[in-house]
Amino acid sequence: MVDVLRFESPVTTIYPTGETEDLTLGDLSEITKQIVRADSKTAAAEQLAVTFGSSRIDGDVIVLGQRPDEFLLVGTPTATASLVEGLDRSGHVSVIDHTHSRAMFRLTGSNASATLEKLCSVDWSEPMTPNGAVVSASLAKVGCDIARLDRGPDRSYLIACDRSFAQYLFDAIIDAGNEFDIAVVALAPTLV
């Protein structure tokens, strides 16, 4: 029998549980992350199908193009590994589970380009990172993988970053949020 290896986010500390819909900042960090290496005159490239610095949803996984020739694709198990299974790898291609070596936050509401402003040096604006953009960024001082991904009418971001920095990023992110009334909420680990 194999023993299942049982996820634990890196964000140990309790947070009470907000009620704002202003600002609402989650833990995704459960959710299955692959990291696909794909020269980009390989089969597998044209499948995923997105290019550098941007995404696109594909049934419930979403593909990241975070960096030339490297795609992060993220979503439930099961999709992600069919997504992933279909994939063509003759040529130069790699893949690899993040899941337990990343974490992931879900920042989302009016402010959160605020909240991120305080944290980077990046331009939020719509014309520079329009929904779907996907950046690589420091943010407090810590690489991260970023990418907008609106939910309705309201800005959302997802936040990958080394396991390791979790808990710090996520105390950072909500030390920036506090002035727009930043709320903890419980996520559901699926993305869209």
Contents of the next structure:
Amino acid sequence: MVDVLRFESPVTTIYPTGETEDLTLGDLSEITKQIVRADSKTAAAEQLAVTFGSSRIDGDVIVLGQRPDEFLLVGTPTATASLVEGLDRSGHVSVIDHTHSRAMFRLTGSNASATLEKLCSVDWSEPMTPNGAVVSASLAKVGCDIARLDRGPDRSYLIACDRSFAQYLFDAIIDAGNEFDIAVVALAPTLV
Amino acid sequence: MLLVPCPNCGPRNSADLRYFGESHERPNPASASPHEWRSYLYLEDNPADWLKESWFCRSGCRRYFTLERHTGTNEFRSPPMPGNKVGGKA
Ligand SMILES: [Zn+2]
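Hand over the structure of the form predicted in complex with the partner chain; the form predicted on its own is what we had up.
Next comes the full complex, and the chain you just saw is listed first.
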């Protein structure tokens, strides 16, 4: 019998599923994450077509401008691979797969921004961080890349951090969301 | 809490940045004397006045930048703001 290699999430604590769906936290760590470093003058940066602090959905991939000259591609393995393959590598361009070094969570619900406000000093109000906004900041003192990617009428945030801090950060978000009856949900590793 | 205006990220809690101290022009390595190097590396003006200083945006854009801060009032002078806006008091 052949053992099939499975992705092992850094988040191993099992939380009971809550009663409410008004605020949910899910582990998306298995989703493919590629970091592209490309100088703003390169053809690759032009192809990725987002500026620092904004994002763009390209089929099954979301392209996040997470730092000046640095992009995070998140999506299905095939879609991110084909986007990376199509990149013009001329000039100062590098691509590194961070699927196994970065964890990712999704926090969704009407109290999602109120939960983040308890952990982070960034202004999560509509004018400062509209849908699609990307912010790098510390969340419970952990350096994170956070993107607002609403699901229909609900506020939703993708939160990425280093794998070694993932369990701690997951627990910290649960602590902050307890007053809003946060529920842990299982998520398929896709953006939909 | 000190709100530091990062030119890329906007106003951020100073705990999310690293303070790199006074910003002075680096002497020319080809011609600087040991005294000039010591002065550049170790000596500070430490005024109770406007001061040009370096910051590193550790949790945000991970860029170094220079700001002018009044060491008496913690006011930032014409800080560069994201989107080429020029802010007033941070
Ligand atoms: Zn910054």
